[in-house]
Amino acid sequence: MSKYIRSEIVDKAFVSLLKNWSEEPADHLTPDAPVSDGSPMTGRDLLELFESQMATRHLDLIARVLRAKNAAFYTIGSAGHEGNAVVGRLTRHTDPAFLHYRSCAFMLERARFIPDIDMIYDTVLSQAASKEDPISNGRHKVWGSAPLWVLPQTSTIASQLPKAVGTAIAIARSKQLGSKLPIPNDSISVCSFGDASTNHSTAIGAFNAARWAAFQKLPVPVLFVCEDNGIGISVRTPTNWVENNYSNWPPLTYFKADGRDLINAYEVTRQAVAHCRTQRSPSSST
């Protein structure tokens, strides 16, 4: 192992932590028991979410291994965004989703709704630009799935946000027009994006359109999911910028979750999804 390869350093440290773990668990729970009193999350939820997060990290690593062999051509991973697994679990697989390019954990969790889909295999096909990639046929590495209602697009400079808002308005409008939807009438539109994207005019326009419509009491069931790691690759993110800005944008309802804490993220995301679905109004979660 090279001491200069960060992924290998992290992997070695994690394995060492597990090997030397000596603490006894606080409680011995059955898989279907709540992780704590009153929690809607079960032990099975927690284990499967963690499994998706670990699979996400391994897909990042295998992308680099394959690239070194000239067998894959895309190595932008999902590190730091593994917490969005809870969004994939708590939304329906019929809720149209427009995803940030680091949303692998979301895809792995959503794929649980349709067991015939092997999202790990499909992701590697996409990394390798294989013509067997079911969503792009090797043209481009992109998240997407027809049966999972993940609409493929390149999430450059927040270009997915206006599409998500338009889809949310279309869901509501179709009911008013009496048009039959291929998804449930109470579906919501979901989009994920990074903290830097919130500063792009494309994102600001999408937020403004959703708020403008909601202010006039028009249904806009869109869930904005900001994966805020505080870095901001294209535009540096000042401390607390996302929360201070988007928690004060009525009628957009803001929910804050800690993506590093699955139990907290699960509960807050559940509230955000429920609010968006029942109130038919835009919600934002970070």
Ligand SMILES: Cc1ncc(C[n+]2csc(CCOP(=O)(O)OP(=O)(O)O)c2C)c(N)n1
The other form holds:
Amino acid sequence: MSKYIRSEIVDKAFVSLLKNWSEEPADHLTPDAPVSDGSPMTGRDLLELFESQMATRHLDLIARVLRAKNAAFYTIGSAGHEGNAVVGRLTRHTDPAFLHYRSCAFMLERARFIPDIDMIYDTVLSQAASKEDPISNGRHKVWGSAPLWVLPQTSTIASQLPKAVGTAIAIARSKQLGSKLPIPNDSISVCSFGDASTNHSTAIGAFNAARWAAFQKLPVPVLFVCEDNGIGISVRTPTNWVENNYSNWPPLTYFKADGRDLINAYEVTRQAVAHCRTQRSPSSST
Ligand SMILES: Cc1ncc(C[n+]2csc(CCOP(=O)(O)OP(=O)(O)O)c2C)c(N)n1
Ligand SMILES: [Mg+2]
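Starting from the form predicted on its own, produce the coordinates for the form predicted together with this ligand.
Next comes the full complex, this chain leading.
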């Protein structure tokens, strides 16, 4: 093992921690029981979410291994964004999704809805620019899937937000027009993006369009999910910038979740999704 390869150091420390584990496993963590009294989250939710979080880390690592062999060409990872697994689990796979390039955990969770899909395999195909990649046929590494209603995006930051708002308005409008949608009438549009992306004029225009429509009582069922890692490339986002900006901007309803705390993230995301789906109103969470 090289002392310079960080992933090996972390792996060794993790295995050593488990080997030396002395506490008894918590007996209430049976698959169907809540993780704590009154929690909507079960042991199975927790275990499967953790599995997706582990898979997203390993997909980052394999991208680097393959890159070193010149067998893959895209190494932008999802480290630190593992909490987004809860959004993939708590929305429906028929809710159209427009994703940030770090939303791997979301994809892995959403893929559970269609067991035939092997999202790990498909992601490696995409990293390798394989013509067998089912969504881009090797043109670009993108998150996307037709059966999972994930509309492929480029890495042009914030470009997904106007599309997500337009889709939310279209879902609501088609119901008013009596047009038959290929997805349930109470679908919501899901949109993830980074903290620095919120400063892009394209994002601000999309937030404004959603608020302008909602202010006039038009249904705009869009869930904005800011994956706030506190940085945009090398530029730090000022502390609390996203929260200060969006927590008091009606009619946008703001929810704050800690993506590093699965139980908290699960509970808050559940509320945000329920709010968006039942109120048909723009909601944002970080
Ligand atoms: C329209 C556009 N401008 C600039 C870039 C270059 N760019 C790539 S990532 C990035 C910063 C994104 O930061 P953030 O939204 O916080 O996402 P993170 O990578 O931190 O998850 C920028 C400016 C781009 N991809 N698209
Ligand atoms: Mg960021």
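All values derive from a computational prediction rather than experimental measurement. For the two forms, the rigid core is made up of the largest set of C-alpha atoms that agree within 1.5 Å on superposition. Numbering follows the first chain given and starts at 1.
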**Request:** Would you tell me if A13 moves between these two forms by 2 Å or more at its C-alpha, with the rigid core held superposed?
**Result:** yes
